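The chain below stands alone and is given in structure tokens; this is the form predicted alone.
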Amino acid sequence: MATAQAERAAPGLLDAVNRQVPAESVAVFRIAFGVLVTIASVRFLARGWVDTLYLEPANHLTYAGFSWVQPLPAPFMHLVLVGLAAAGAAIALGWHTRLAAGAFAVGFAYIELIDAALYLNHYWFITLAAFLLAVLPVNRFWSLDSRSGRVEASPTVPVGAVWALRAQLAIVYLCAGIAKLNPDWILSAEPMATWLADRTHTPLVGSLLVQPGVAHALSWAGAVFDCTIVLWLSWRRTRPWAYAAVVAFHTATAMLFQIGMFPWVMILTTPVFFEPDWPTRLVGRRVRPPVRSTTGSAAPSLHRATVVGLLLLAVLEVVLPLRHLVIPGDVRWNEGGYYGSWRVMLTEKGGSARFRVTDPASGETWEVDPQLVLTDWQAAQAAVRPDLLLATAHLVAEHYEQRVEVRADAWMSMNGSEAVRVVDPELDLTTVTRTSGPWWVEDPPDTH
């Protein structure tokens, strides 16, 4: 009984998210996206860091069950990159569009699976939201695509491609609020305290940045940003004003904490949330036939499978973010359950390893950096996170063509906190994995 309810609820769904709309909004979201990832992949080829962070480090600290993936060699890893921005730029155009943007997803992820020292929350969205592009019936308008007759131009799209790049933005926004609201954050406000005292140089601002109060009231007002901006973006009334908040918001992240491309990222693509029409409401002039509130020949409409598909994506983006609760400890401390949680810039970490190694067949021991098997950023990122810590623990073992047992003297603090050892030194970490439960021995002291 309950399938036929569902089968009889299905039609009302599809016809409610096939519902037609203007598609400005939407081709401004793929725009902005493609300019953008243009913008970084041809900065990530100008600075140099396929060599630094792909090509020059001998080993790579990789995800559990993504050992497989590796660096191409050069030239071929550069090619990558150009590949990457070729996409973008295709995107932006409307060319190919689902094309470019499969592409795009795939190879991003590819780069982003290479080495876990390297994952940002903004990647995980880059590379959500070109999955979705690639889905998406987004090239209809201001496309190559639709000039060209490639697809049919229309001048709407289903209600539901922009509810779906709307929630994509929501659910990182509500994530990110929701991982605020812990007393590190609230009652110490740290790790604001701890950025602001490094930031004193700042032009104009930098000698109020440790008045008293100033980081509590900075912290307190990010949880508060986080976690309501979506219900005041998706009001009318309040949409311009949270709007002008969203950029004043990035822009003093951007400027005060230099965090790459994601501030812009955010700045660009939160415009979805206003009305489909807003580019030719904004420049008050109408660019496009009217919409008719029938579905003509030419509308583009999400399938079945697509509306299912994207509800699966939603679902499991809510999820990830909360598989930290079944995990003993704390998440910002032990990082276990952080990945794809949108947990963004929640802590200061410090951290110091050295491991000791021992021949089982001599009773030989000895001490090694972890700098044996990684470069120094490599390290700096082991010595914070317990997972990569054990990664290290295994590469270190496989260095020595015999086998060893690796143990770690291994301290980390946290947001201002003494430093704490983060593993049973007698632990040989060489028979421990990824998959065996809790390895690591404290919780961060209190900070408050």
The other form holds:
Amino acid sequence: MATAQAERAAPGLLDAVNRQVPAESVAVFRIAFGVLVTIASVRFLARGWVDTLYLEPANHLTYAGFSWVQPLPAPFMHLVLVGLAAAGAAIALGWHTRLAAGAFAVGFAYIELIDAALYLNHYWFITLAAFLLAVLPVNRFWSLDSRSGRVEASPTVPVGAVWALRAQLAIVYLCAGIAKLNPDWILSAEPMATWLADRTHTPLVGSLLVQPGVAHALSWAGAVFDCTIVLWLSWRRTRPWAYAAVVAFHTATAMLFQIGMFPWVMILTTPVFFEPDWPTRLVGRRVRPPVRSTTGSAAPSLHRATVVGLLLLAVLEVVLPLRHLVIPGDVRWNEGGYYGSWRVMLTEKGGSARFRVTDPASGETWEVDPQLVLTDWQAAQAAVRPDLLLATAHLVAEHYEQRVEVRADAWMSMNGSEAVRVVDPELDLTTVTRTSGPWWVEDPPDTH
Amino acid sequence: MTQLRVRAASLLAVALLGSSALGATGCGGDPPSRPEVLGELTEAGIVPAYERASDSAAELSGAAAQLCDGDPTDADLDAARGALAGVRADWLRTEAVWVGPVMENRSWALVDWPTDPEGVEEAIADAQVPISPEDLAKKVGADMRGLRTAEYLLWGGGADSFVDQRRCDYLVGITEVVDDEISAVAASWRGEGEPDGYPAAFVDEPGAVDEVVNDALELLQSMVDMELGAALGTGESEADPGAVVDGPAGLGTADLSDRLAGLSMLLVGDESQPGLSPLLGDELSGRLEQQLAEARAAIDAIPEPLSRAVVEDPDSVTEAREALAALRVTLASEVVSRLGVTVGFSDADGDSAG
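Write the structure block of the form predicted in complex with the partner chain for the protein whose form predicted alone appears above.
Then the entire complex follows, led off by the chain already shown.
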């Protein structure tokens, strides 16, 4: 019975997602995304990060199971970034759009998979958004593809494409908001208070940031904003105010924190929540460029497999941030279930890590710094992220030709808590596999 | 419709404003701001520390001139040696705050760099080499001037060794250069010469706390690993007693104490100012004071000279190293977390903090 109902419902769902709506908002999303990732790629090159972050480290802190992903030698690694910038430009121009988006998604995922110490939530968002642009029919309006006749122009897109992009943004906001509902954030206003104390030089508002109650106010406002903004953006009557709040919120975060392109990505992609024809409403219908249909009037549609794939992706994106619930310990401390969970700007950690290496054959023991195998910036991350500490211990073991045991003298503090050991100093970390979860990580001093 | 619109907009506003109002009631005390703390640290801690070093350097320069003024006596030599120990102590007490002018001018190296005895002897022996203070300041590398070279000369022989006029001139020259160098750093910290001098820039600089905490971490790293650890052989290499900086004056343990005193001035303050403690809170500051005291006691317990203790009494050195390592853990974890310090000054983006 249930199967029959599902079969009847499936065509209904397919019809619903393929209802045609104006293509403008999706086109603006695509153009904004393309421009921003082009700027981001050029910025990455200009700041010399290809060298400092990818080529200079002798080793990389790979993700578990992805140690085979390694940087290409110079100048090919630089060329990858040049290629990403070019792909971003192609996405913006709508030139071989879906191929460019697919290439960008693969290329971006490649550089992000090289070193887990570089993981950023907004890089994960960019990867997913590029993937969506590769599978959605975003190339048939305001694009060189449609103007050249490479694809059939269409002033409409399936509403499912709009939903998919909105859902992607909604998941980011909602998960980031839910993650903020923890005692440190709500009751202690940490780490907000710590960050604001170092922002008193901010023009105009600097002195206000450390006034009593401001950290709590901003922490709570941030949580309320993240948890509810999708609701306000979805409701037509509150949408303009909500978008103004989006602009204000992300502009403030851009001023206060070094979070790169993320605020601008969110500001320029969130208008997808407006009516699909908002760009022409904004400037007036008369300036809307004509759409040249070359081969017929077939509207773009989402195939059943695409819809199923998007639904599976949505399920995956909901499950990933929740997986920490079945992993023992506090995700903020042991970071089990951290990747892909949109846990943005939630902790301020400090750590100290050194290793004791023992040659079991001779019984000799000696101390080494993480810098034996890492650069300073990698070592700083390894000291505050247990999975990277374990990866470092394995790199230290690999450094020696003979089999050695590696134990850590590692301490960590979170949001100003008292420092405690991260791991039992008697545990040989070479016996811990990287895929076994954070069972080996000691509990924080106060598990809220 | 209009009512609905107004109500919805009001709801959003109330949600945000309400959270602000509630937040205002959840506050604690009213701690001083970072610029206020840095201002007091600078005015009552850092500037006086550099001024003391500058005064001591002037005393050394005077003592060297006295030693070389006619007939050098043992009393003159003792006075000069005492003056050198004094300036060395005061200079190392500033090491925890070697930021700004001392780094920009490379004063940290020019004042206190391992000496090259052979080069110094060759320069003294060669009458063609000009050794006026101006020449030494401009033409001689860090390894042939500074406090370590003065130490080498002052402990290289008795008072009669300074009958040699060129040896005397060389000593007087390098002590004057040291005096000028430290005086210039002190003047920069006093803000002399520019309306918006260094102290103001430091106090208002974003990341100034990051800078001093990273500097303090580097100092502890050097003491724990590169000096005591290397001397004891805790790393991969064999024990290398030469890794500790003892010098002919045998000031190794005094140096450790003085550098620790500088760290103490920065972290928990002294009788004149509270250091960074207003930002750290009473509990953490108290623990830091305890760890500093333990480290001080452990260093005091090392029999002098340090280079011999490393070989003959390694347990005492190990105890001091462990006390300093414990302090480093607290600094790298709790202080860094409490102050939101970016370790290592990565300029890459981040959205996870940590």
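Only a predicted model underlies this, so the values are computations on that prediction, with no experimental measurement involved. Only the largest set of C-alpha atoms that superpose within 1.5 Å between the two forms is called the rigid core. Positions refer to the first chain, counted from 1.
**Q** So, superposing on the core, is the move of S436 at the CA at least 2 angstroms between the two forms?
**A** Shift at S436: 2 Å or more after core fit.
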